[in-house]
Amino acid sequence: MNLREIIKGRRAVRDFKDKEIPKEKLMAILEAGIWAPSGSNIQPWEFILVTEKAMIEKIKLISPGLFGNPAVIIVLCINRERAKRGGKLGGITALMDISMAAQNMMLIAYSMGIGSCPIVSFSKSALKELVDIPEHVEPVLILSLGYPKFWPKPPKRRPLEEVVHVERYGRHFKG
């Protein structure tokens, strides 16, 4: 697949096969995360890889958005000590950095036939306790990963002519 096909093909997957993800594929997914852009190269991320089924089940209890039985979850966190280096905008920049890291991870996962779903509905305090996250680190996103039982169909997208404005708002792009 080329990059355009990967971008267009990636979907949120919530129904997984009972199949482990090989370690080398997990390493490639995690490595894609650290190669995301980062404001001032602060790299404020911390990733917690969870592969133990018992721990995944515990995390599901405090994560209403975590569906199915993923083989793996990755908790993406902001290290607030590192984010402080970004000054007043450090927090918002760190959130964008985490988002780009997550996108990298989801795209490479899809390129390897692995489904993913980003999840923001979870109890931060309970998750911090479950996986021993220190005070200066904030969990902001969970990625569930696994081999999909099926690939969902893509939803319709707003056309470029509606979304893109040229030079000024209201001057719509004409493809």
The other form holds:
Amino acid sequence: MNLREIIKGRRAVRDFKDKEIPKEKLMAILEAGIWAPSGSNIQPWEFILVTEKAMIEKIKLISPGLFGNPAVIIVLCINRERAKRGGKLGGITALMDISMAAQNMMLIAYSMGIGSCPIVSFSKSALKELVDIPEHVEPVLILSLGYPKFWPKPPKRRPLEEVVHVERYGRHFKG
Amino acid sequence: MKDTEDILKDDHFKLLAFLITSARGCVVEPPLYGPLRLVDAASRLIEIMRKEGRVNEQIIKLQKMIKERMDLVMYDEEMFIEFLDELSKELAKMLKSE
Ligand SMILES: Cc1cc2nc3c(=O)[nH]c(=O)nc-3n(C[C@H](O)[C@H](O)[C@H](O)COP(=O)(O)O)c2cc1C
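Okay, that's the form predicted on its own, but what's the structure of the form predicted in complex with its partner chain?
Following is the full complex, with the preceding chain placed first.
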């Protein structure tokens, strides 16, 4: 698969096989996260790797938007102390940084045949309590990971002609 | 009193946790996620009723409809709302036949 195929082929997976993800693959996924760009190279992220079945079950209980039985969960958090170094914009850039790390992780996962789903529908306060996240660290995104039962059909995208503006806003791209 | 181990496996408790955390989510999530969580909860309730032998074919049909179509909320709002209408209609058919 080339990069374009990986980008276009990745899907949000919500139904997983009961199969473990080998440790080297998990390491590759986490590593892809830390190689994401970040504003001023602040790297405001903290990743919590959850592989224990019992804890995954508990996280599922407090995450209405988490579907299926993933083999692994990665909680992506912003370290607010680090993010402060980005000044007033630090909070917003940190969110961008986390998103880029998450996309890196999902793409490399897909390139290895592993499905993922980004999830914001979870209870922050409950998750903080469950996995002992300190006050200055904020969980912002969960990634569920596992081998998919099937690859979902791609949901529609807004066409380039609508999304792209050429030289001036409103001058739509004609293809 | 039950111990925590047992409670965590209890389907009623799982539904309870889902309802509580969904309530908080609904404050900030897209408005249509409220109905999504409600039908998801309905499906989970049917699952409990099924395990307890308290369902009939019509109730199973409701659950099948929910499982197959609740994802529409992410792809096609109009079809999701249509699905909610059909679900209520299906429920009414069941009430009528009783
Ligand atoms: C920031 C973000 C939050 C998301 N939160 C959830 C979620 O809570 N639950 C879920 O099932 N999907 C969630 N998704 C997945 C989207 O629904 C999915 O990416 C979108 O429908 C496009 O489908 P695709 O990823 O297969 O291309 C989220 C995606 C993003 C980018």
